[in-house]
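Next up: just one chain, as structure tokens, the form predicted on its own.
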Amino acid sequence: MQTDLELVNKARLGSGAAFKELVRQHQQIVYNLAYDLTGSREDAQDLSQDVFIRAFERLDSFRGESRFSSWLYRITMNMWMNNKKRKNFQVLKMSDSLESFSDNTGKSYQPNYPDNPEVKADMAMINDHITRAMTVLSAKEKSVFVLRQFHDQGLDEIANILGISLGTVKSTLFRSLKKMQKQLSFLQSH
């Protein structure tokens, strides 16, 4: 199997098959992030498509200093922030609720919850509260929060993806966690 950098170099030389393979390998993580940011399948599909078009157009700017997936995350975050200014995207939601999620390889996992309607109702309620709580976060706070909490990115990686300092990532994450804690504090009493 070829590395991302090998595929990028072939795509730069005009190999459509190489770029198609890059898309195949990374489309799920880009879609998952886009969905976590937009909360809409349609908007996530549109954003994902736009991300890969932009990546193709700017393939020469990928220097290989970071992972290709980090470069795609950065493009996704920048395009989302730019689109957010122009469009009224739906409220941020977690990927298909807390019942399923994907890791950075795009593999989906389904936790083994009991087939209990009460547990499922509680999970849906918690997911709804988290979605609503996230509306108080600024775009920057939401970006850092989503990358850290939903996509398990390290602080250095988040700084690289967003093009901000590590200190800014730490303070932004701290603020977003405090806001979320305040918004969800009522859940502690349940």
Contents of the next structure:
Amino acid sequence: MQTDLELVNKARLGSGAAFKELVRQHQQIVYNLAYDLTGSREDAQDLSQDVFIRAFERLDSFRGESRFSSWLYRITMNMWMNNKKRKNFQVLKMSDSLESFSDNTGKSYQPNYPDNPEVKADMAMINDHITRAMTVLSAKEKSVFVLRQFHDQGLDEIANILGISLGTVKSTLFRSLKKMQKQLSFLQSH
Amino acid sequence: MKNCHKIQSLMIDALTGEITAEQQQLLNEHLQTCASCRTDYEHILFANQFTRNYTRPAVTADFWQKSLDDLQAALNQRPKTRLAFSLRFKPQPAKISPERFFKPIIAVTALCIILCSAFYHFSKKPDQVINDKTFTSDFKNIQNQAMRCLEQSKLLLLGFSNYDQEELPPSPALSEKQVQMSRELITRVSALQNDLDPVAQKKLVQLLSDLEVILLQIANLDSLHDTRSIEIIQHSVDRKSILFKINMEELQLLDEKLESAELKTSKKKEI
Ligand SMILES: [Zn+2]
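Starting from the form predicted on its own shown above, please give the structure in the form predicted in complex with the partner chain.
Once more the chain from above appears, this time first in line as the rest of the complex follows.
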């Protein structure tokens, strides 16, 4: 097994096979992050392809100081935020099968599901609750939240990826978890 | 209450397991006295727990390969592509399963053959090597390809590292043909790495990987008379004992080849 750095060095020298191997090894985490951020398959596919094209162009700037995956995470985050700024695109594409609500305002979202344990247990439904609740998070909150909750990144690593201080990571995670709880509180049993 | 902000940070530490015993105690003590933080803590614990149930929709089996293909197409369309950039896609790497019989006898035979062939090739001039046009011909199997590749690389590197610094012309220089050849070899060497069994052929794959780096260095030389860079490459050839390893691997491959040939003939005899 070749290390990421070995592959990067080869790819930098022009080896297409080495670059292909890098993509193969990391395409899943990049796509997953892209999906978590955009909430749509097509957007995730577009974003992750853009990320690898960017990575290919910027390979010279990877010096092996951080993990290659962290480097890709950072590119993904930056491109997502830039896309968001540019297009201000809808973060989440809702499935029509569920009750209507106005997203992106956060406040007015209150689904009408009965407090039924069977419904609660349904994975798809849970997922839907989570992704809908995430629409109230700011870009920064969402970045920290997703890296921590869905990608198991440590707090230090998140600070490194996003280029913010550890203190900011903690306060942002705290804030995002509180916001999420507020959205999901109707499911909290007491 | 002024303490509460600091406590929030401790809550996150506790949540992620990055908390010392003292900090945990501090947190516990505060939570006992502060109802607001208690509620906060309960809330974030719930959110933390609940959102762990998040899953992503499954993708189809060919999804990753398709993404790779799309990326390849996108990259190929770009004007700025570097010399060896040709993403190669093969569905499944073909596996070589070395069958080991008659090993001791074959090893001795192989040793004789390799010594003879080494003697033969050492007596050749590097220029003859470069003119070898059989490079592009088809080979029946990966083993043959690997052997051919190693042989070509060895001769390239031999001719290249045999430059005597004291001799005239004083500076080591590469011919266009050698650079061209290194480029051709890169393609083959990188393809072979995918085709070989990464476990069974581990040493060979590693060797090809080391070799590829050196070939890339040769192919990317800015000037054919860049003495300093050429020396660095020669040095890395020495440091990695590439030529010695190539000889060893060739021996091994020859070994396997003869074994299978031996197997075939013995089977025929049985019939
Ligand atoms: Zn408090």
